Every structure is written in structure tokens, then in C-alpha cells.
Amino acid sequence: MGGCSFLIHVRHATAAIAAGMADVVLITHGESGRSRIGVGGQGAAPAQPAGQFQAPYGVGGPPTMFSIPVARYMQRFGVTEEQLASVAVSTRKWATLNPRAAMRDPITVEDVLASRLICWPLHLLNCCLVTDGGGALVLVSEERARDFPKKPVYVLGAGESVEHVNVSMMRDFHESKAYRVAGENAFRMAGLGTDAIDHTMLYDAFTHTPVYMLEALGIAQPGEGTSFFESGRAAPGGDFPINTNGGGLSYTHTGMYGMFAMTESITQLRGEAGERQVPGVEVGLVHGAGGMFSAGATLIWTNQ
């Protein structure tokens, strides 16, 4: 599944939890995305449906796809690009406060907007970063927990959606609907509204991707989700914090990002961030995207 894979990990550890299938499950996650040790070949086989119905028509990437739903969604809602290049702004004045993070040096929009070109509407800063990295998750019962040193991060509620393959077989290049269904479940799940979150980390692979998202959850109204970027509710200082981390674009981004986005939402309600600390942080939200715009899982978990 893509990038989400590992959230929709923890919904199932926990469902065989539950089941009295399994006591302890681990989750974890190495990629190379950067050195390439150990990755085969890119692109799409002549043989799957990407191969036969999108690269004879010359995408070559996920810039190439991802910009195609963004800019028709520009077109609709007069989103520009200072909106959208707003988002990286907003999540770099987070990564400067990351000793982790690979890109700290604080940014305009003005330098994301002169940033090289990659596939417009979408510049070099628009973009995640390609690294190496990992991470891990152990998942216990909740009795269980109660024996360990550290304080335990649980999981109230969780949701997955599969839409579509190829980008192109989008339902609706506005909106996703893998993100909508995943999140209704989540909360349904976990019986709260979204005025009950506190921190919140969006898999942001482009600029528009958490935009996407903020909407797909029903945070934002459609066509405003770039209101908390611009206004600098998900800032440092602002009341809505988002991609507390610096996000896949400033602090890492393997290829496949839901890891990250997990740990930092439990670091965050450990209490443990240190300088990028959210205070009085007791209901996370983690939301993270597979393929291209094709699959969606959504995780909130709380330290009470």
C-alpha cells in the first residue's frame, strides 16, 4: 500500500491483538531511498496497467503524476502557487527547530517559487527529499503496556481505503476519496470529532498532498486547506501544528513516509520533542497516503 503502509500495519497488529492471535507485533521500516542500495529497477512494467495506460503518454514519476490532480484543482478553486509553496514554508520553520532534520534553513515562498522547475505547478521545493532512513513500532496490549518504563501512546481508532492503480482512474481530481473513507472511520472508530486533536502529522509527499488531506478529513472546507499553512495556524506558535518534524519535505523522506509520520505523533505525546514540543499534546492524528493518490489510512491515538 504504498507510503501508508505501516499505519494500515498498526490497524491490523491491533485487530490480531485483540483477536488473541499475536502478543507482541513489531512494525518496521529501512529504505535506501537516496544511496539506492539494494533497489531494483524504476518505472512501470509493460504488463501492469500503468505501463499500458499512462507511461506511453510520458509521466515519468511521481512529480509527473502527482502534479495532475493539483493543477486541475488549482484551476477550480483559484488556488495559486504562493498558496501552495506556503505549505513548505510553514513545515521548514518546524524542521528548524529538528536536529534530525535534513533541511533546516529557514525559506520564503519566494524561494520555493524560484526553485527549479520539476513539473509545473510543482518546483524543486514543492517536493519531498529522497534519503535513507528507518524506524520501528512495537505494539502490545494495553495490559501489557502498563510494565514498560516508558509511557504508552494507544490507539483509539483507525481507518484504511484502497480508491484506484494509476493516478489517472481518479474518481474525482479534487478530492481523494481513499483519504475521506479512511478518515471517517478513524473517527468513527475512535468516537471523537475533529476539534478533539491536537497535533496532527500529514504525509506530505508534495505540497498539496496534506492540503488534500486537511480537506479529505473534513478540517478544512474544500478549496481552503491551505489556509493553516498561510495563515500559520500549523507553525510553530500556532494553534493547529502540523508536521511537527519538518514532514517529507524538510525532514526525510525515504520513499515510503508513514513511519515518520507515526513516530513523531509519539514522540509528540510522549512529551519528548523537545525544542518542537506541542504543549499539552493528549490526541494525535496521523494521516498517510499510498501510490499515487490511491490508497489512504488513518490512525488517532492518545497518551490518556
Second form
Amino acid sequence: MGGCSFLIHVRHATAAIAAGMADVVLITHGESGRSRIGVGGQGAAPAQPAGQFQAPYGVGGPPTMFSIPVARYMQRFGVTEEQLASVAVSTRKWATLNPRAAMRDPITVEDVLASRLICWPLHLLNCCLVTDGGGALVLVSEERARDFPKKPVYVLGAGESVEHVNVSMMRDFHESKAYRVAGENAFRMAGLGTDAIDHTMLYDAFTHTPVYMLEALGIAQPGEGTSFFESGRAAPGGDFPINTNGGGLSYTHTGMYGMFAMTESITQLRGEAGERQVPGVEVGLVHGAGGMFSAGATLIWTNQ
Amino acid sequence: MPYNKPLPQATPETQPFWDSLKRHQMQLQRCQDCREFYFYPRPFCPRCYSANVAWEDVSGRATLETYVINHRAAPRFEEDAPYVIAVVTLAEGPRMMTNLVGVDPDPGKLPPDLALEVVYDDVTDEVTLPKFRPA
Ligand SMILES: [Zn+2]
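In place of the form predicted alone, output the structure of the form predicted together with the partner chain.
Every component of the complex follows; first up is the chain already shown.
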């Protein structure tokens, strides 16, 4: 399940606690993405489907695979490279307010387009960072949490879904079914609509991933995800704040970013986000991505 | 210089696909019940789950579904960069990843839905890769 595994662990842990199969669940993440300590070999075995049907054509890591659908998305909806760049600009604005963010200098659409091409349509600043890092969270029953010194966050809804294993087998390149199904399940379980969400974290491995997520979650109309960022709604001062830690694009990205999306959501729900704190956050949404559009997971939780 | 890029290793289920490429006549599996062509190779139809499937010739015609132009080459692809990694939709329906050959690596010249045809690239004595060029 790759980078959204940690969100899925929350869903499963919630079920285990509700079923009396566990009292306390610790979910952890640590990864040496930059220093590559303890990192094994990479690449598909030559007899695996990815080894037979993708590796011979020179795919080389997420920038060449997560990016495969984007040309079709751009063509179908008439979306430009400038519009994709606006996601990085919006997210960097949040990073300037986060003292822990790796990249804190403001950037413009022109800066993104002038950064070197990695894998068209992705320039360097369309891509997430590669960092070392970690995080953890503890889940217990509502009853057990009552006398904790710190105010808890309560899980309202959770969803998970898988589409393909290899991105070349994705059904529709202009939309993610895995993201959509995960979101629908989480909203249904929570009994809430998108208008109830005060704060949103979307796994931004690349500038297009939060765009696909906004559309899959029903927050933006198909093809209008980049306009959402361009308009400033997702940026500091906007009415729909997204990726307030600076995201995988500007805060941190160890390789599997899902934990950091959750910890920022919880930090905001606890009112502990300092200069970047969004006022009046009661309901938060986190959406994670696994593999190359292979899997999606959504959490909706509250401090009430 | 010997070819040193990643090569596919056929399995019993995929061997007829790779053999057909070596003969320069691509074959895919087709469900004999619901008539669907499909890819990757597998012993049953992914649409109706029938095991009544057979290998049939395909035309080699395709359209460009989506693609990237890779400027940061995978190991051993350095001399090719920038190169086009594409997913094409075959005339018979299935999609596959491939490389585009004989094209400028320029997004302005590579509109989605571009008509393509297969090129059989005999990269070694044993392996032929299906690549595509504008038709
Ligand atoms: Zn069938």
C-alpha cells in the first residue's frame, strides 16, 4: 500500500479496538529516504509484470511512473503546465510559515517552469523532496482517552481502496478510481459531506497528485483541481486550506509520506500549528496515495 | 556493445507473447466466450473469468494514450535521454507500456490519440521489444 499504509493502519486499528482485539495500537514510520541507510535494492524482478512489461522501457522510479497519467489529464481538461505549477506555489506559501520545512523560500510559477526538467511534464519543483524522517501515533478507545493529559482526536470515517498494481494498467488516466472509492467510503462512514471539512491534507508526491485527489473526493469538479490552487483557496488565508505543513513538496518526503500528512492534520486539530495554524479547525481530512495511483486511503477525524 | 538494459524474463503464461514478437507478429490472448482481447497475459479472461482463451494475431495499430518524456534517465538508459515512455491503446483494445521511436521528444508534436504502429525492436537474439512510431 506504499505511502498510504499508515492511514490504512489507522482504519484497521480502529476496527481492532472496536472489536476488542486490541487496547493500544502504535503506528510508526521511519525512513531513510535521503541517506538511504538500510535501504535494499530496487527495481522489479524481470519475471514480474513490472519487470516484463514496464522496466524494459526505461522507467526509473516514481517521477517516470506516477507521472504517466498526466499528459492525458492535461489534454482532456485543457490544463497547462503553469496550472500544475500553481500547486507547488500554493504549498510553498505554507512552508514559509513552518520552521521545520526543508524548503522555505517563496517561489513563483515561473520558478517552477524554469527548474530543470525531470520527466515532462514534471520539472524539479513539481516533485516532492527526498528526506529522512519519521513519525508515530497512538490509538486507543474513546473511553481510555478521556483522562489523557492531551486532547485526543476522534476518528469519524475511514476508507481504503486499490485499483491496479502497475500504472500502465490504470483504467482511466484522467481520474483515480482508488482515490474516489476510498473517499466515498470515508465520507459515508463519517456521515459528513465535503462542506464539513475545515482542514485538508492531500499526499503531494507531485503537483498533480493533490489535484487528482481534490477531484476524486468531490471537492473540485473534474478538471478543476488546479484552478482550486490557482485561485488561492488552498493557500494561507484561503477558505479551504490544504497541505499546511508545506507538504511533500516543501516540508518533508521520506518516500512514504502518509504519516506526515496525518501528524499535521492532528497538529492543526489540536491548535498547535503556531504561525500556520488555521483558525477554528474542528474536522480534518487526510488523503493518502499508495504506489503509482495504485491505492488510496482517506481519514476524516475531529477534535470534538 | 552488448545490450545491457533490463530484459523481460518470460513465464509460462507470457512466453507466447514474447515468442510472437520474435516472429514480428504480435499476438495477444482473446476470450473465446466474450471476445475480449486482454493484456497482460493470464490464463483466464479478466472480463468474464472464462478459461476459454486463445492467442490471436493483432494488427499492431495503436493510438497514443498518455506519455512522459524522461530527461533523468534510468540506469543504462543514459544515452537515450530524453526518451518517450508511453502507454498506447491497441486497435484491439488492450493497453501496454512502450517507447515511442522515430519521434522528436517534444510535447508539441506528440498529441494524445496520435495514430501509431508497432516496430519490432530485436534488442538481443532472444528478445524483441514492441515499440511504436507514428503511423
Ligand atoms: Zn471473457
